[in-house]
Each structure stands twice: as structure tokens, then as C-alpha cells.
Amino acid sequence: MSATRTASMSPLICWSCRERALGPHFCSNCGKIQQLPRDVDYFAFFGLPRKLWIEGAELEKKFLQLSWQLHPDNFVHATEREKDLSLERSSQLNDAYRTLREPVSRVEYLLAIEGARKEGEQKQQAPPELLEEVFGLNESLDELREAKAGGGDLSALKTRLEAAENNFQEKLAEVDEQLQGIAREWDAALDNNVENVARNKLMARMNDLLNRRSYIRNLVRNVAAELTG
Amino acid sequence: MRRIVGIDLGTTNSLVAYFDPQTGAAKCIPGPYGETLCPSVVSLDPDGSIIVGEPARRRLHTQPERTIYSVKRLMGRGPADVQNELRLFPFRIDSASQNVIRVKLGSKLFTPPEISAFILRELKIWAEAYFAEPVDRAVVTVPAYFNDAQRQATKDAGRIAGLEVLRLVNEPTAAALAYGLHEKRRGKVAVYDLGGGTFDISILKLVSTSEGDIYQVLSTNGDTHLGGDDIDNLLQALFHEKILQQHQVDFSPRAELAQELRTALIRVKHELSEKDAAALRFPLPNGAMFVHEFTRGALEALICPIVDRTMGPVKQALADAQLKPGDLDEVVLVGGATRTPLVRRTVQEYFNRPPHTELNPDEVVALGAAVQADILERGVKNMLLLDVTPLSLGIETYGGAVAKIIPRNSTIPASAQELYTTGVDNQTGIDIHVLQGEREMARDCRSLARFTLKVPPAPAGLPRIEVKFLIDANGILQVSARDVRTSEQHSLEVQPSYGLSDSEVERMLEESIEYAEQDFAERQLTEARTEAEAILSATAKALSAEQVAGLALEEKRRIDAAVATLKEAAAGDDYKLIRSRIDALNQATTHLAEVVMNSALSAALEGRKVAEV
């Protein structure tokens, strides 16, 4: 599959006109509202390219826009085929929209769709070079836990374990950074139309940063939930 | 085409409401007493009749035991859920109920659903009256927060009713709309909607676009089991306990009196909203008079820890939509309970500016539900409303986790599909178990529905079939499967974990028409009792008249028979027979009739004459 392909979004023929229907989401010809090919992605809903920069108000007007067309309040007097339809659609724009509007699951979605996202065993791995500091700090929890237990004195302990939380807060902005990095590489490789290989090795790259990304973030969660548990 | 109603199915009360094109306002309807407040009150008669409203209201004094208020609170629940709600609750509910809670009232079994189905019967007999047309469709309102069973006992209710409910629509939602239609508001608004035993709050945002106003929701939150009804329950226990320190005695057997207390307290409470003091004074049945001077301070200290209790909600709702509380625009109040001074004030300082409180807080959520109907009737012209699901989506995974699929506050409809397949040879079937909830644990999340995925015979992990969960835009889940090497759609049956089945349904509205057809049947006996008592005494006043002294003794006597035939219907309860018998009294009167109105026609003109003179 290339990554460049905007999908076909209308089926050849319209349910209901039985003719040609060109339109996006409506048949050309008669206006009914139509069913989504199986294979249509949530970029090629919006009508975009597989590419990582979206324009954030962008993409929010077109989805406000497409609300407008395809919300089942619209369809409230039309038949029991349109009703459903509409029902497909709109949770198909919702669950589109909610995808892409954040850089990270717009990413990890990519990924999927390229059949280049692998979790596997790394996700509860620490990443090597992490290793020595998320050993220290599951030593501060659980001195915390016993601490909490035993009724000690927590001050001390809360202060390391929340500058360990900074700590890990700023490396998980790092990741983010990197991972935009590699985000505009990949809009540039789609450009210049480079071969699979580079392309296939930058998707390798935003996978792993993607289950560091995971393994920091389960971190920080367990720390503040400690912390304020 | 039929009117759609907009009806606010509240704890305390329900309203029904209607949108006018022509004023471009929506309205609430008025009941038979003036009144647009219904309240949420149902009490069985010991003749089997059903009562709504005010006159089931003032039941709960007299039959305590055969009279239910606060229904809401136990839509979509199970009994063990309940327990503690019912220790002070004068109902009874069933304890052979396993999975539907099934209340009392006198001798006969009531599920949730039922009893607020006789509420909303009632106020599309409101809507019928007011319009004189059949109404059957309607848009209700549902707490911000309520899950999937409560929605979906709130649409069994309406089913039950003779109701097609066209959309559930959240309730702060619905507040936020009639609050934009009243004063075009933009920007970014939080509704605090504080009712009488739900809370919920929604931060949206309002966009104007060339096609119109969208009220898109950002994120809600809130607590199904908190409002106005806790603070009566605080204040009730509280005295309950001073009344048995002070004079011995106990009201916890004698649910008369239990509510008698609690509607004094009400009373003094809202008399703390307006006062700086007020005095509860209450006749103990030794004799006694209890007197308890109360002062607004006194009580705010009590009802402190409940409202403290919303602001919980109110940051995770700011958090989810990554606001701060000064990046709201507006602030709009809802909900009787936020009459109360202390919610004012503390909304006010938490988002440091005044809140709106200029709609009737009993009354907006019914006109936004009134809105939301005329959107849905004449299509989506000028507004739109995006409104999100409350609770995470979840399927229970190995160990008893449970794997996120449809976050909390997304838009809805919302869907997401998950891949099953056998882990070994000839598997027959999955479980799958169906969450909502934040919690990482199934067992701390609200079981929603478990089923079997049946699968034919194969070698394991050869078998590819696509369950999608759909929210819908009422915020009620559909499941639905597919196997993906034929596409073919795979059928499912889903038990819901609380609530009721399709067939129960069924036939609760059909006992529901037998109601209606009983109810109708008694109102037509009342009217016809009514007008002919109106006849015989006109008949009576007219015979009574000197002008008709000279009537023919054979007319005389046909009407005294009609009069007799028609006493004797009228002790009967057959209103078809009732009125045959008007009929006849009336043919039977016609000549008298125009005898009196003649001399009564001359003896005016005479009148006249004299006067002229």
C-alpha cells in the first residue's frame, strides 16, 4: 500500500440513484448519504494525505463542517438506511477527529494502518539508557509505601519522588520533541517520494519512540498516583 | 405533524416543555392546577388507579407506604446498589429482585422504569391537553453523567409511556442551549446543575460558523447520587436523632410522620435561602412541641461537606478539557439546589465571576429539551449540538483489567471495533464482557453487558470475527459483529447487566395501556358525572320557574322519567350509559328550554320597555 494514496471515499455506485456517486460523503447525483468502503482510513475521511503536520484549526473547521452534514439530527425523518448510515458516518468523523487532532495518537494510528505498530514485549521494558534512574526510583517508592505503612515521615521522600516525577515530565517533552522531528522527516520523505526502505526505517524509529514514550508516561502515573494517593 | 415535546424527567420534579416557531421561545406547559412544576411523585390507590404529581405529593404524608418520590435515583440500578439510599426511603423494595429492582407500593411490584413511565404519561397528558392533539414523541433529559443502564431505563420509561423518545439529551446540555437561545452567548461556558439527587458539570464550547451555532461539548462529569435530596437526608437523620434524644421519641417506624418532619425541614431550608434565621416547629404526636431555631451559618457548616462534594467533578471536567477556571467566558447555574446561597458563593469564588441565574433553574432544562425537539422535528438549520460520553468504554482483558476503547468525553456517536479470534482448536465461543468506568480493575467499573461470541468449529486463532461497539448520539451502547473472511454480519444476543430485557419491556407497555385504558375510563366517568349533575340541576332550576306553570303535564312527566333514568346512571359508574341518559334528558328538555329562554328573552325586553319609558 503507499503511503501517498488518498483513498477513493465514494463507492462507484450510490444505494439509492443507482448511479455514479462522485461526492465524498453524498451521492453527486441524488444528495443521499453514502457507505463508507471498508478500507477508508481516518485521513482519507478528512481527505488528507498520510502526512504527520495536520493544522490543528484546520482540521477542526472540517470536522465541524462534516458534523454539520452527517449528525444523526439530521436524519431523524429519513429512512431507517439513512439513519444508519448516518449513524456510521458521524461516529466514523468522531472517532477520526479524536484520533488525529493529538500528535501522538495521530502517529501511533499511522503506524497501524501501515501495519508498522509493534507494543510486543518492549512495552514493559525500561528503555536501557533509563534504566539505572527508573531503578532509583522504584526504590523511592517503595521506601514511600513502607514509609506510608509504617507511619514515618514522609516529607523527605515526597520531595525526591516528586523531583524524580520533573524529572521524567522533561524527558517525556523530549520524546515528544523527538518524535515531531521524525514526524517531519516523514512529510518530507512522502514529498520527495522516497523508497520503502527509508521510509519503513523512520516508522521503525517512531515505534520505539512511541513504547518509550508509553513506558515514561505509565511512570509519571504511578509516581503521582502515589503521591497524592 | 406532531408536536415533539421536550420533557425535563427530574428527581424532584418533571416539567414538559414546548418550542413555538412563531415566538421563536419554548414554553413550559402548564398542568391542570397552573402549575409547570410535576412533582416526581407516584402513589398507588387502594382502588388501583394510579396518581401523579401534586396529589400524589400530598400522599406521602397519608399513605407513606403505598407512595414513591426520588424514583430517579434508582433508574438503572441494582438492588445492591441501593441499600444504603433505602435506609431512608419509606418504600420498600422487593428482595426477591435479582437484577432489576422491583419497589412496593401497597401490595403490587413497580420496576424504575414503570413508575417513571405513570410521570411521564402523565405530562404528555399535559402536552395533549394543552395542544388538543395527540402527542408521542419527545426529547428527555438525562443527568450529564448518567451511564448506559440509567439511559437506558430513562428510554424504557418513555417506551413504557407511549412515548417515541426522538433523543436523550444531558442536562446541562440541554440548560446551555436554552441559555443561548435566550441571550446568544459565545465562548467557552461551564453549566453547574445541582437537582435534587443528581449533580453534573459540563464545560462547552460555542462556535459560530457560516452554517450556524454549534454547542460543542468538551468534557462533563458530575455524580448521579448528589444533590438537594442528600441535604434533606442529612437534616432528616439529624433530627430523627435529636428528637429521639431530646423527647424519646422515635420516628423510624412511622414513615407518616418521618415524612411529615422532612417536608418541615425542606421548608425551613428554603427559607434559609431568602432568611438569615428561621424557626422548624414541630408537634410531637406526645404532645410536645419541638422548636429548633435555625441560623443560615448553622446550616451552611452542615451542608458543607456535600457541596464540597461537586468540586471534585468540577476540576476533572476543567482538566479534560485542558482549561483553567479563568478561561471561562460564562458560568450558568442549574438545578433548584443552587438556589442555595452557599453553591452560589462557592461557584462564584472558585471561577471568580458572577454565575447566571436568570432562567428559572427549575424550568431551563425542560426549555432546552424544548430547543433540542425543535432541531430534531425541523432538522439541523441553524444549531447543532455535539454533546460527548461521560465514561470510559472498556472490555475486560486477562486478570480482570480492563482495556480503555472509547475514552471518556469523546464525541458522540462513538465507536471502536476490537478483533477476536479462538486461542484453541475448536473453541465454540468468547466471553465478552462490556465496562464503563475509569477504573483499571473490572471489578471497580460498572458491569454494562457480558455475552458470548459464538464461533463455529476451527483450528484455533483461524476464526476472525470484528465486535463494534457503537455509542449513539443518546449515549446508549449497540453492539454488533462481523466475521472478517465472509463480512457477513454474526448475530448476537446481549444481556444487559442491569436494567430490563426487550420482551419485559413489552410487556410492561401493554400492562401500561391497560392502566391508560382504566385511567381513561375514570376520567370519562368523573366528566360525565360532572356534567350531569350541571344538567339535572339546570333541569331542576327551570321546572322551578314560574313561566313553566302552564307546562303540559305529559311533557312534565317525560321529564321527571329522564330525570330519574339519569339519577340512577349517574350512581352507576357506566359513562357510556351516563351519557346516553344526558342525551335523552336533553331531547326531553328542548321545549322547556326554549319556554325559559323565551319569557326570559320577553321578560328582558319588557325590562327594556319599562326602562325607556
The other form holds:
Amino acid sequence: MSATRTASMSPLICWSCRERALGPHFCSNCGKIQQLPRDVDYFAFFGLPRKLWIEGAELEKKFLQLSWQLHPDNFVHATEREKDLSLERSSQLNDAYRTLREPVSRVEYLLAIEGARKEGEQKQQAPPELLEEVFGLNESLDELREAKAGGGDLSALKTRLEAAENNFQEKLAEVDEQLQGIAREWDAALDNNVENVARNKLMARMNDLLNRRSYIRNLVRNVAAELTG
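Compare with the form predicted in complex with the partner chain: the form predicted alone:
FYI, this one's just the chain on its own, none of its partners or other molecules.
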């Protein structure tokens, strides 16, 4: 896989005029909207390489431009096939934009299309270095539930849980910062055409961080739910 792999590199023959189209969306010869090849991912949809740093303003600009070009209103008098393709492409565009505009979902998507996203039991287990804190948190949650059921004083327990929630929010921010750091390493690796083994190691590290992030995020949600319930 090359850092410059985009949809424009996939050979595409126009379904209407049978000429070779240069881009993934419209035929450069007759202008007809095209059926996307199966290998066009969300990055290629926007004409981007599979890199993790994306300029938000530039992505939004591409999104708005494609939204206008692909909008069904532009195909009111077109053939049924073009109308169907417009609806399909507009839906794909929205999905692609929602996925790529957020750094974490961008990493998740990259690992998914690279076949490197592995979830499972590890996501449900507390990271070893957090075991003691998680144990204490669960004890506090149990005490809060018992106090609610028995009509006891909740103020001290809530204060303790709010402190724990803030602590795990900080850990979540640390994970996000680590993800951003590895994302920069990934982009540099692509720019320098490093070997697959090194890229696979980077993806494995990102996968581990995503699982850690998922676990901590669930903890935070559980605490927030108990505090507001």
C-alpha cells in the first residue's frame, strides 16, 4: 500500500460512453455520475491518501463541493440509473465525512480497512495498571447504589465518584494524545515508504490504544449514569 493510493488510481470505465474516467465520481468525457469501484474507501472517496492527519477545513470544503455536485436535485431530469447513483453517493458521502472528520473514528476506520482492528475480550478487561483504581471505582459504585436503595446520604459518595470520573477523563485525554502521536508516526511511515512490518507494528499499537480508550470511556459513562440517575 502506497501513501498516494487514491480513487483516481483505480481504472474506471464509464458505464455510459465506455471511455476511461479519471476520477471516482464523474466521467471526464461525458460527465455522467459513476458507479464506485469496490476498492474505493472513504479516504479515496475524497481523493485522499490513507493518512491520519487531515486538515479539517479542507475536508469540509471537499465535502461541501461534493454535496452540491452529487445532490439528487441535480439529477431530476437524468436517467433512473443516474438518480439511483446520486442517492447512493450522497449517502456514502455523509458516512465518509462523519467518519473522517473525527480523529478517533478516522483511526478506527483506517485499521478496519487495513484488517487490523481487533476487538474482543481485551476490550472488556481492565488494563493491568488500572486494576486497583477500577476495583476502587466499582466498590464506590456499589456503595452509591446501596445508598440510593436505602435512602442514605449520597453527598460523600458522589464527591468521591466525581473525583474518580475526572481522573478517568484525564486518562482518556492521555490515550487520545498517544493516538495522535502514533498517527503522526503512521503518516511519516507512509511518506518514507517504510516496510510493512513497521506499519503493522504501528497499527497494533493503535489498536491496543483504541481498546484501552473504549474501556475507559465505558467506565466514565457508567459513573456519569450513576451520578445523574
